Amino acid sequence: MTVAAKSSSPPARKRPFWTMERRDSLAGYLFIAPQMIGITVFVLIPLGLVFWYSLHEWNVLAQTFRFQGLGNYQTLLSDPGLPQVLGATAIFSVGLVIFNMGLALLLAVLLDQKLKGITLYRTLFFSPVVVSLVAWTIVWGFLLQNNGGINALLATFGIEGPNWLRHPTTAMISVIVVQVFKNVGLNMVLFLAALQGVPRELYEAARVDGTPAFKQFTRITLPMISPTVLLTSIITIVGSLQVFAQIAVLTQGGPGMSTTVLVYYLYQQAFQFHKFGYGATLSILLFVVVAVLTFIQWQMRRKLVFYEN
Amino acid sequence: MKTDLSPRMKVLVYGLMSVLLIPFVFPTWWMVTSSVKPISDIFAFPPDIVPTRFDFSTYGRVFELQPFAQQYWNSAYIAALVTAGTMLFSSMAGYAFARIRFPFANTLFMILLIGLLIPAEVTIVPLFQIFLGWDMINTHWPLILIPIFGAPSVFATFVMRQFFIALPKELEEAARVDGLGRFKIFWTIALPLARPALGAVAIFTFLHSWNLYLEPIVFLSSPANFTLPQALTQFTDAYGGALWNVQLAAATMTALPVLIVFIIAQRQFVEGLAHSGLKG
């Protein structure tokens, strides 16, 4: 509190109660109060309640609310749908992350070049980010129909396209692709900012040494932007676990359960089948998955992330 | 990687970028152009990339089939409130955690970070019960309160804190010598300087609220209360089949205003996001 010492209050005989430190503390608490109260009411208490609910059999339609200990967790383990749901979630997340990060990096490298009109390209690649999510998904749903625009375009080349949203494999691919093109612009911009922060001298030195371009990329560029890669990968993975609107609009989890990811399953169980207790148990599962993945990635930063200092 | 490319490489880069651009630009183009085609032309084969005949009557039907103007207003005012609220609370909290030393600051900040870990999807079941208890189901309160205080606002607080940490100390010290209180310093000195970070927060928050889908379909039940994403999927015929032309016209009206604002202010948009403290 060097600041407090400098701005001395007039010398009073009695030390006032409202010293600089106390006033500062009070200000600090007042400043964070809305956020702390909010997080308590809308995140922390609900999180506690999720645990509590998950220990109950709670069917809203039948109006039952019975404590049953770990019963929901036993149901969870024996739920025949769960392996499919976890499988779909994993495929979606892995596919999305690989495709998203790879494309974002490729675009960022391309857009980092000194070329005329590059700003226009940046704007266009970024534009889907600001197109409303459901609007974007609806257009893609329209394009991906059996007689939709994509198959019509394929047909002009003499290719008969599949009914994209009605086959398990192509439905999953479609959902991933639609999501990647929507949001890859965000990661692209973050990578672009990171690329522009890499000192140019490093490349010049490498060029003098005759290092080929690809090696420059793996030896200089990737290590230098690794903090950004780590952060964006955390955000992208956690985001991929939250996907809901695209599934609800494009496939409703189908065909079969091939695109029923965890959040969609949770929504179905709780709000369509009115099994709140089981829905809460699935929420706990989602929470654990998010927490474990974040923790692993955070630990990985020591091994994978190169810090300049 | 910034090098002056050889002419051959230039052609290659332009070509590659132009091909890659198709899936980014074509859907929006298709949405806008299809919405002004007569329904028979929407499924024409081969497809008309550029419309040849125009039919704007679908835009009228959007407003006949649903209270679309009302739904538009709902989305707009909710996003505005959420953005304003998040900007205020996250900058206040971010400032306090960055610049004010008070007991338990670190512990409280760690608690806040837990909020970043917990997406609203995890807590949607108890949130439904809480808002049911407050008699706020089928009102807009959940769509306003949950984002202002949930994970997106914690992220905003984090971004604001990173920004305020980087501000030079001297700015405030001078003000304190002049006897300015904490709130005055925050409001008249720190906050105006934080404009870039605030811009990023505003963009993130607005887009997040504008795109919200799970919360509306869980909390809202009457069409007059719907927000746009939810309303878009409701344009169906008596058999539940999509009325594509109407859906696309409504989707165009939902997407285009934000897209136009973005194109006008795209530098601020992209730079704001790039400087949101994520650079690590």
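Positions refer to the first chain, counted from 1. C-alpha atoms forming the largest set that superposes within 1.5 Å between two forms make up the rigid core. Computed from a prediction, not measured in an experiment: that's the story for all the values here. First, how it differs from the form predicted alone.
- Relative to the superposed rigid core, Gln242 undergoes a CA displacement smaller than 2 Å between the two forms.
- The rigid-core alignment places the CA of Leu44 less than 2 Å apart between the two forms.
- The two forms, fitted on the rigid core, differ between the two forms by 2 Å or more at the CA of Gly28.
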The other form holds:
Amino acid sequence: MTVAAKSSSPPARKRPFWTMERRDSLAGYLFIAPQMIGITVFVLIPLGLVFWYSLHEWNVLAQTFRFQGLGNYQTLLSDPGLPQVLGATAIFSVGLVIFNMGLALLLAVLLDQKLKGITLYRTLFFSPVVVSLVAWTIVWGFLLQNNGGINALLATFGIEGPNWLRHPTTAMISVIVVQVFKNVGLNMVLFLAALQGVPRELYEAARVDGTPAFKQFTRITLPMISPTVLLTSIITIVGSLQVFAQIAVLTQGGPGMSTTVLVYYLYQQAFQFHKFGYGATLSILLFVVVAVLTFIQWQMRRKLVFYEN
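What's the form predicted alone like, now that we've got the form predicted in complex with the partner chain?
The text that comes after this line covers the one chain and nothing more.
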């Protein structure tokens, strides 16, 4: 009986290939495929090629492409101009981050008030963000000339303005100011959106307790918008390390090397001196600096971001 029953049982049904689980997985892969293809083609492959080029001595004019291992990295460590370049990069980045974020937060707090015509002011402060970067920089180049508009305005008050772009100190200050005014509107909008998300009940309770306005800002506003502060700091620092057009149009890295930041120095080595291998090595250095600074900021989020505590 048992043998007969086993022999008469129907064979096990074969599981179909296109199961619901596999269809869902395929749909997910198709949705992320465009982004993964873009990251692979425009990020991972170029990054690998840059590292490969950094291991070679590549001179386009001489049509030479020789493998030299870590030779470019040894040149990097002994480059006499690199400390000054890194110093200029640090000064520009620190100045840009402090003034950009400070001014953006101040404007956001002011524009968060319910005043008549406030929309017009928001538009005016944000409009430089959408202006062409090169056009913006060229206009400021004319304004900052020795006989430009800024010195003409100072002359009406009896002040003799300096040659802004021909002195090391004023040249760096000028480049920072031009960049701050260009992009402060973007951070302002981010801060403004964060401020509008802070519950008003917290301020009402603080006013009932007699808390001064400054303490309300430090104890309520800053902690509540701390995630946005972290985001804007990362964006601003990464952007400050990638500045190029302003330097190329306004100062060409001068006077001397006072405004030669890392990206412009990379451009000079690769496209002016035709040392593409060494330029690729500087690109690797830039990538490492950006990655390390971003990682440090991200790790500090537990101390700086209210929601991470």
